[in-house]
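The chain that follows stands alone, in the form predicted on its own, written as structure tokens.
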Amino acid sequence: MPESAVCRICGGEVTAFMDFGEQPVSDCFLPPGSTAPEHFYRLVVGACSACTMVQLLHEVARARMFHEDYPYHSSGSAHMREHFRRVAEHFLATELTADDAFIVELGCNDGVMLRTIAEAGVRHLGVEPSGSVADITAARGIRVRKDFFEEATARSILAEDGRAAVIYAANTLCHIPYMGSVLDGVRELLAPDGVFVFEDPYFADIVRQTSFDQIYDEHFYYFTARSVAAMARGHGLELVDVERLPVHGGEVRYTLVREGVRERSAAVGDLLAAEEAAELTARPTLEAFADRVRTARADLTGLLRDLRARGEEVVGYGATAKSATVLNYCGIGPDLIAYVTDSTPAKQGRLTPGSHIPVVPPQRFADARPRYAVLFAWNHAEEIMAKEEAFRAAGGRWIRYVPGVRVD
């Protein structure tokens, strides 16, 4: 019998459809020679039979994931910097036109979106629990509160700043298991006609592409329009708009408001109908996805073993959080991948979680000119291909595993 749990959204039954086994905390990169024990947890994902929310069955304590040394910076990608600039400009033109307008961003990271808001002179606040990136935000002149957002946080912000015309979150809401407290806080803080806008990985795109590495500790929920609508209703909110986004391997931007405040767009009905037609969370769909994941594991490990047997050196590109799922589920270590190159200084000179592959600066990759590189940062493929044209020109070949294992 598959493992089951109680749904964190509605209290229904969540039945597992994929077990990735024991996994490390995905962004916990180890110093070489460290003797400190690594924390492991069972990475099991399931779907609720009542509200259809796809979610993890085991929670990693938030302090283990989002802490003083959290290494991810949203500003690291030029493409994402432009994406967040456009988000800010949209809010400035539509929702933040009043003189006293106020916007709150949950999980503002290094302030990449709020920077444009602050430069426009609009009242703002970022809520960011990870100390190191919050410090970067503050140094950029952006107002930030080092904290996790929940109902008590919302009340404190309300008392100091008043209600928010916009509450925004990008790649944050799916990280938060205690959703009830967050949504109650949003309802408390939101202006009567305000909007709560968030964007996160879209489960339909994960299924379509077999992008199984999107499933890791920080991503507790995997949203669809149907599950978000049900989640919102439970807290006096309503889903009134959706927008597909071509970022991070496929996301959806959801807009929630207080019930009855705005008309629902046609886009919501269209996406709900598409999800129903695809039977996204039906058992056969989920089991077929799990079968494809197991096939990808066999294909990837088989390819890497064959290349190493032929004496080829294979490296990794991008020490991403999601690569932890690939490396540990597939049993890939330094015997198959010599090193992983990454531009994040906080990761360089350390070892990947669980798999203990050295992380090196980009210059090592440029100088060594390896023959094969596994593209872990595949969601930034276009930007990377343009940046690493010399690798391809020198005969280098990219190994991709989404969608499906192949050598480009």
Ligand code: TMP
The other form holds:
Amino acid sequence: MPESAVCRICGGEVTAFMDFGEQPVSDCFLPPGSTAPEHFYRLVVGACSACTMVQLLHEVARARMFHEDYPYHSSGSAHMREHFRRVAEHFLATELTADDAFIVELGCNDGVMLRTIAEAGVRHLGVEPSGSVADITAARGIRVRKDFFEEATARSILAEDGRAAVIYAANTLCHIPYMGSVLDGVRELLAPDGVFVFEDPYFADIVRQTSFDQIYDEHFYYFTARSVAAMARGHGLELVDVERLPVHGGEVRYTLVREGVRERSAAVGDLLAAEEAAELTARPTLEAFADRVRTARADLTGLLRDLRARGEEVVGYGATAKSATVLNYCGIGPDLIAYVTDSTPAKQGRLTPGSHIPVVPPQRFADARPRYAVLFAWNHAEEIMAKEEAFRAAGGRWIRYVPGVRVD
Ligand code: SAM
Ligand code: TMP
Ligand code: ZN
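Shown: the form predicted on its own; wanted: the form predicted together with thymidine-5'-phosphate (TMP):
Full complex below, order starting with the chain above.
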């Protein structure tokens, strides 16, 4: 019998479809020589038979993930900086034209989106619990509150700043298990005709590409239009627009409003129909996905063992949170991957969680010219390929595992 749990959205029954075993906290990079025991949890993902929401069965306490040393910096990708500049400009031209308009961003990280809003002189507030990145935001002259967003936070913001025309969250809402409190807070804080816009990895893209590394502790929910519409309804909100985004391996931007205040766009009906036709959360679809994940593990470990047997040096590119699932689920350690290169100073000089592979700066990768590199930051492939032309030109080969293992 597969493991089951109570749905965090509707109270229905969540049945597991994939068990990745014991996993470390994905963004918890270790100082070298660290003797403190790592925290492990069981990474199991399932779907609710009532509201269809795909979710983890076990939660990691938020303070273990989002704290003073949280090492993820959103501004690390030029492509994502441009994406968020466009998001901000869109809001400035549409929802934020009134004199006193106010925007709140949940999970503003290092201020990658809000910097454009602040430069335009528009009233704003970022809510960001991770001290390391909240401090960067504040240093950029952006208003930030070092806090977790939930209903109590919303009430306090409402008392200080009044209602928001826009509440925005990128790659953050899916990180929050206590969704009821967040959505109640959003409804209270939102202006009567305000919009709650959020973008997160799209479960249909995860299934389509077998991007199993999107599944890790921070990604508690894996949204679809159907599950988001159901979740919104439960809190007096309504899904009125969806837009597919080509970032981070495929996302959807959802727009929620108070029930009945705006027309629903045709795109919502189209996406709901496509999801239904694909039987996205039907048991056979989920079991076939799990089979493909097991195949990817066998193919990747087989390839890496083969390369080691031939004496080839293999390294990793991008110490992503996603890579924690790949490395720990596949049992890959420093014996198979010598080091992982990453441009984030907060990750360099540390060891990857659970798998204990050293993280090194990009210069080491450029100087050492290894033969093979596993592209863990595959969602930034275009940007990285352009930057690392010299690696390919010198005969270097990229190893990818999404969608399926290949060397090119
Ligand atoms: N929005 C940025 C982006 O898209 O690159 C940051 C995404 S980062 C993966 C998720 C962020 O959400 C982290 O900076 C984390 O500290 C923050 N976060 C986690 N729980 C939160 C909560 N309850 N309220 C606000 N932010 C939260
Ligand atoms: P993400 O996939 O969660 O956005 O994480 C990407 C990681 O890859 C992050 O640690 C930064 C790193 N990275 C590089 O090392 N070089 C690059 O060119 C890019 C875009 C990201
Ligand atoms: Zn449910």
